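Only one chain is included here, represented as structure tokens and corresponding to the form predicted on its own.
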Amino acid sequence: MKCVKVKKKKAQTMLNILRKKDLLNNNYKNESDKNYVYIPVIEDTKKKFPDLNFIDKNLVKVETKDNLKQMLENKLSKKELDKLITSFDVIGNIAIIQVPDELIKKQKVIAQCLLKLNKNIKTVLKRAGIHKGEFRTLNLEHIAGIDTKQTIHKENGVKIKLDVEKVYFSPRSSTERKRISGLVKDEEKILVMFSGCAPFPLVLAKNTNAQKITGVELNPIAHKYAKENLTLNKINNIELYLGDVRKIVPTLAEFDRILMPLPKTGEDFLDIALNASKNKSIIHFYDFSDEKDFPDLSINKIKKAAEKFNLSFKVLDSVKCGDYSPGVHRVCIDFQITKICGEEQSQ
């Protein structure tokens, strides 16, 4: 089987970019191991993007039955299976799914479908807008199985309980998460802001060697989840604030590393990330880029900041970690503050 081989950091880049593109062979499923995801395409992919890794492995297959639109063959037209949208986002045993406005008269059937092809999915809830609001959070519709929007998400050997609608949370972030857990050395204080349920905080605690990790967060209903997921994982180093950040990171000690979890509006907090690091801190940026401009704007959006600090900088990575809209980018800068100019300037 054909596949492309690519760096985990950047497996969801690629899957979102050859699924737009119709070539991802879905016939076959994904495969990974401990540095690459290996993505099953259409013999065509190779034509129309060569510079790709490309090489022959033998893939687990995918049964016809599990394929939702081959399910929904006898049950919708041709014209309502062109306007199906087969992507949705499973956490714990929740599926979330968008129906366009054509397709409402057959959204139970889609649902029902959706629960026997994957037998761990109990509940499936529809989309009823986008994010919006102060806590990003999601109108959800109960359409097919258990009605609930409360579950335990799994990932990365920590368990994550919440209430879809009423906390943000992206299962899309895994990999992001996992790629910060493998750059923190051991002994770290570690700061994430908006730190939602606690998702980063719970895998750096259960993947890293980090001495404590402090997160803060602006929901009360997000902020009980994070409680009760501490004793869900029998976590001790992770400290938890309610509240905002404006107010509550300036009263807490200097940190080694900062995450910024909140890409749209992540620019306006830089300078309380700033003011709670030291010389060498490392500060994860997270940003929403045009194609066009990164790395560029993110960057020049943390040089703006840190010259009100008298600070110089060095970015350390720049990457692509999920798909906002066709084009535009979720995107972080990972970035150490080197040293106060001042005392650049004055050695």
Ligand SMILES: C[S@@+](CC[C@H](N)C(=O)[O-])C[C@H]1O[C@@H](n2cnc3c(N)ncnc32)[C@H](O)[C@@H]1O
Contents of the next structure:
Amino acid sequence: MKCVKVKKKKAQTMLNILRKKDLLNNNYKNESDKNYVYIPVIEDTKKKFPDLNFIDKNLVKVETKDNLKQMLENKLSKKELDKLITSFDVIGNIAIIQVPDELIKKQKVIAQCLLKLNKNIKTVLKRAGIHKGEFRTLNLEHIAGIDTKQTIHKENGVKIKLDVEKVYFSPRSSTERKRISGLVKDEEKILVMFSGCAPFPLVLAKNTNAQKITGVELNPIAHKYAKENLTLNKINNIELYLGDVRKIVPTLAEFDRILMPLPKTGEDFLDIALNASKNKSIIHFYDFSDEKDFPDLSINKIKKAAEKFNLSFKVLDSVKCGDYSPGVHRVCIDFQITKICGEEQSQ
Ligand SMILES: C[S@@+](CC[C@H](N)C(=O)[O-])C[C@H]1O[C@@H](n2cnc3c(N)ncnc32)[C@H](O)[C@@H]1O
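Next up, can you give the form predicted together with the ligand of this protein, since the form predicted on its own came first?
Below: every chain and molecule of the assembly, starting with the one above.
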């Protein structure tokens, strides 16, 4: 890492000059020893200030979000900096940021700093609302960089192509997708209800020895990308259906494992999942849950549905796998059908 080595007492002045000229490499932290400060700089610095003392040194990387605040220090007022939301999602090379109303006039500056800070980000979009409707999609506004909403995201060994506005996708669920992959046994037949552009089917196909994975999705654009993603990843044990889970799943065979990644209204589809299961099938039921209700309320939803079918089940695991809003988690209840009527569920 290229740095400028400068005497401690001159460090602040040097920092101010380099910052003003946009020559700081904000991806790394300054370091110091007894007498000197080492300031990470970009390549161009040598051309502009050839007489400085340049050395190569390994410096600690800075989180982009910390960096963003630092980089905006002389572009936003103290009050504006306090309002800044430094966390953001990255899907492929698109960053999705949130801009509070008070900072709308500064959104371009914020987005441009983000582009500068993270060379993998080529586009910055702003969230304009929340996930809504049957397709759980999100309105997004282009702020800076390449004007596109299509990208290819990489996770868990797969490539996922999608339009981030027209298709639901959360990069934050990658750990959960990995967790489920770790539970799958050889030769399983798996159903992914609400499969979107196929992140779950792809990750399961790539990371397990499942025999077949079936995905069902209502959003035609998500389904189109899902089909494209099978080719992109050269996968041939996934079968995809476009349509309503309620209509399609009853026409399919039984499954060893069923995923229900629709936390908002998933409980309305528990009957469909139970109907497509057999003895020993495992179901992953996603739900939103208040901290205080976890996991009882979600388990009670399963209990109510299972009673109607006269089915028994045992809970294998209850996990928090994301945050929906303060104090409200995205949760998953893993449960197994035991079919032995009247048996108490064990938790
Ligand atoms: C929360 S998203 C999850 C998408 C994907 N599994 C993922 O993890 O990125 C829920 C998906 O369910 C789809 N969906 C909603 N209702 C449906 C239904 N009745 N039948 C099939 N898919 C449905 C939506 O279009 C959306 O793509």
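Residue numbers count along the first chain shown, from 1. The structure displayed is predicted, hence computed values, not measured ones. Only the largest set of C-alpha atoms that superpose within 1.5 Å between the two forms is called the rigid core.
- After superposition on the rigid core, the Cα atom of residue 328 is displaced by less than 2 Å between the two forms.
- Relative to the superposed rigid core, the position of the CA of residue 319 differs between the two forms by less than 2 Å.
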